[in-house]
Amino acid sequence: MNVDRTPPSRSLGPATGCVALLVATRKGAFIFRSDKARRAWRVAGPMFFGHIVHHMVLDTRPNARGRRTLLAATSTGHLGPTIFRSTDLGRSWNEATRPPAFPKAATGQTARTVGHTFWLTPGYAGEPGVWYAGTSPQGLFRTEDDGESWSPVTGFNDHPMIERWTGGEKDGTPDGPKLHSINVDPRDPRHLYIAMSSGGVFESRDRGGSWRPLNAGVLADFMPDKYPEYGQDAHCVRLHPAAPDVLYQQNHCGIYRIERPGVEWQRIGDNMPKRIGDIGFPLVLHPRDPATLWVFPMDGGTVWPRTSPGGKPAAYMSRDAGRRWKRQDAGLPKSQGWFTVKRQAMSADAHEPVGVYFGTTGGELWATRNEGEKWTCVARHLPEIYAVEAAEVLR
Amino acid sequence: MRVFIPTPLRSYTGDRGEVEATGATVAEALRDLDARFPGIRFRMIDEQDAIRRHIRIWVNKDEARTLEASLVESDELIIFQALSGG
């Protein structure tokens, strides 16, 4: 395989081009494209109409083919899962010849089948064509040909501890346990982080050959041991592209930060207002400032409604790595707004000021052009939104 | 033999609801079908060679519970799928 060992020359300056929002929904996918001012949006879609689209991601690596290669992870309730690929920004699609799938089990072995591919992440910038996929149930897969054929990362999927790390079916999320938040260190293609619901966060330093848990300090209040080595319910983990030793985590049990080579997460969600709490699904990082992040809290009390606390939706932003949080609800409903924002359904662009975007389970797409100071609704009446990815497109 | 394709799988067959395949078993017929229409098999059969939960395969008027069910050229293979997921 062709590997460019030159450190990635990722530009960290603000973006100035048009933004594409890749919106994956329960009934198909849509692409919203802005003008350069990010004021006007036009929509293309639905694509894969009627299919569940779990994640749709654009390859924005500096060496990618003109920021036009897209992968989409799809399934339906009644057909098996697959991956679609586009090399023209969604105008045409071809199906992977070998979608993610576990190997055929030998007699006596546990037979695993991919229910759906949940998460897609482009690989290291110097490895064009490499992507990673996370599935439900928890599996890690890799492609070296831009999503055409996928192979299991056996160092993880067949690890002797895999059943203990991932737990049983009872530990999974309502529509199946998931492997998500695949983060590739931009300095080293061998250095990977993944997260699981359930299972927690794991790290590899040899391209997935071996793994170790990275969950110290993270609460698991649903376990007999409240701070176990593994078994936590990570909802979303983000590595900062400009400061790759800094990671943030939105967890079932709070918001956390870690700075490597440290091995213990610090709970920064304790600084959130007590009436709001620090439970949520998504977490979004500022593309240039490692101390700035956004979360979208939800109600994690009683039976876990998982909607905006009190029916008053708001993002919370911190500019100092979680010491202080600012409520950002201007433009959002003041009451009776029972949003749920899923873990893939919130992202940021790279403009100055940064644009932040989220999609709701009620099919609304919201945007801010000024880092959360004011929200506007870009679209209503879409199907249930599973994922929103913001990316700069060249034209 | 004739194979009847349900609407969710017709994106693979050029929108045709009836196609041809050959094989002495359901497994062989589905492999042949996949060679003619790449990708269609995995949507029906998982990686452990099990018929997916909402897919049902009939040989004439009898349901094939496994892929090893035998076929002759005059058989009709009828693929059904139950809608699910809301």
Second form
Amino acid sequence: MNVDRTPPSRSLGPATGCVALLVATRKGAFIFRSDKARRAWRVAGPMFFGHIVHHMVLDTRPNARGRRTLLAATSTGHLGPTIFRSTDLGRSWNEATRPPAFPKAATGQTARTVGHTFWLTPGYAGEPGVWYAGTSPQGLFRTEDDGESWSPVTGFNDHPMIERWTGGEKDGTPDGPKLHSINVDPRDPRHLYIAMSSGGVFESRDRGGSWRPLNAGVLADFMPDKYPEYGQDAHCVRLHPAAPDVLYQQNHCGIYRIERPGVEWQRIGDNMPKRIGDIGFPLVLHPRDPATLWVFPMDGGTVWPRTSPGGKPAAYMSRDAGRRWKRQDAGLPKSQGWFTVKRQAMSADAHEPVGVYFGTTGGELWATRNEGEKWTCVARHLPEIYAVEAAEVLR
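Now the other one: the form predicted on its own, given that the block above is the form predicted together with its partner chain.
Next comes a single chain, given without company.
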């Protein structure tokens, strides 16, 4: 596998190179690399075979040696939750010397323990080496040395409202409460958004020193107060890189959009077909058009099956910020396709037309080179897929 020493341009213009799909699974990680046409794929892996890989992300910024850092959040049998680093696109890895961890508790107090690191986000473009990590239970951590050592963001982790915001460690998704969807405003490194399952969306304007909820208008039908200040179950929140005042959210209770400085989310999922609904996990944005997005609906019926409605999988795309939605199922199974796609398991590249990718818990990796007009299966029989990230590489 070739080493990418030169990062792609940070321009918002279309990409023209090859694409790497960083696939994190229940039993290891894989990297699928395309040709420039995105027709042929070759695979490297498994890496960390037998261990859980929750998320794998390639930085777009070069480090001090001109290389791009790849981070993997893993849960290994003997090391526990940790972070691994690579600067040669996964040929070799080194473990972080100080992975995310809560500090030891004072005498008489109960310590919080990181169950796993769930989410990784590179920092502001002008701050190479800075990354953020979200953990289960909900914790926010920051590194300034490209993932080598991590420190708690105490403005969040030690906030006097943290237990009320999150509901405590017993109140979360079946495999543990999570902090995810860390979004850094590309105009201002002090401006951050995070989301939690459970807890909802929060905003900081001072690099994580202080936080306030941003959940007005978002339904929480599982709570006594259906529109609380916090406590919602945000599944995935994306900030548009070309229009950073525009954010979208796939929530346990629908699909939402907000345009700042507005403070109230609008439920754009009400415009989805009623027989499909607007429940799901992932949400993907077009890299250049703030009005175009994709979701992958799940059955949100009474028992929450979390599979494609009716066993007929499809993505839904909107080109007008959620006013109208188009079903995209060409190439996908027409029946008996009970897909589950996790919140980190759908991603887009920066080509023209945009390529969109998703992985299923059944170990299938799917791709479209034409913005959802036709899907093809890139791989089958992988372990349960936790995350898929598309990254631009030179070759």
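Heads up, when I say rigid core I mean the largest set of C-alphas that superpose within 1.5 Å between the two forms. Note that the structure is a prediction, hence the values are computed from the model and not measured. Residue numbers count along the first chain shown, from 1.
Once you line up the core between the two forms, the Cα of residue 78 ends up 2 Å or more from where it was.
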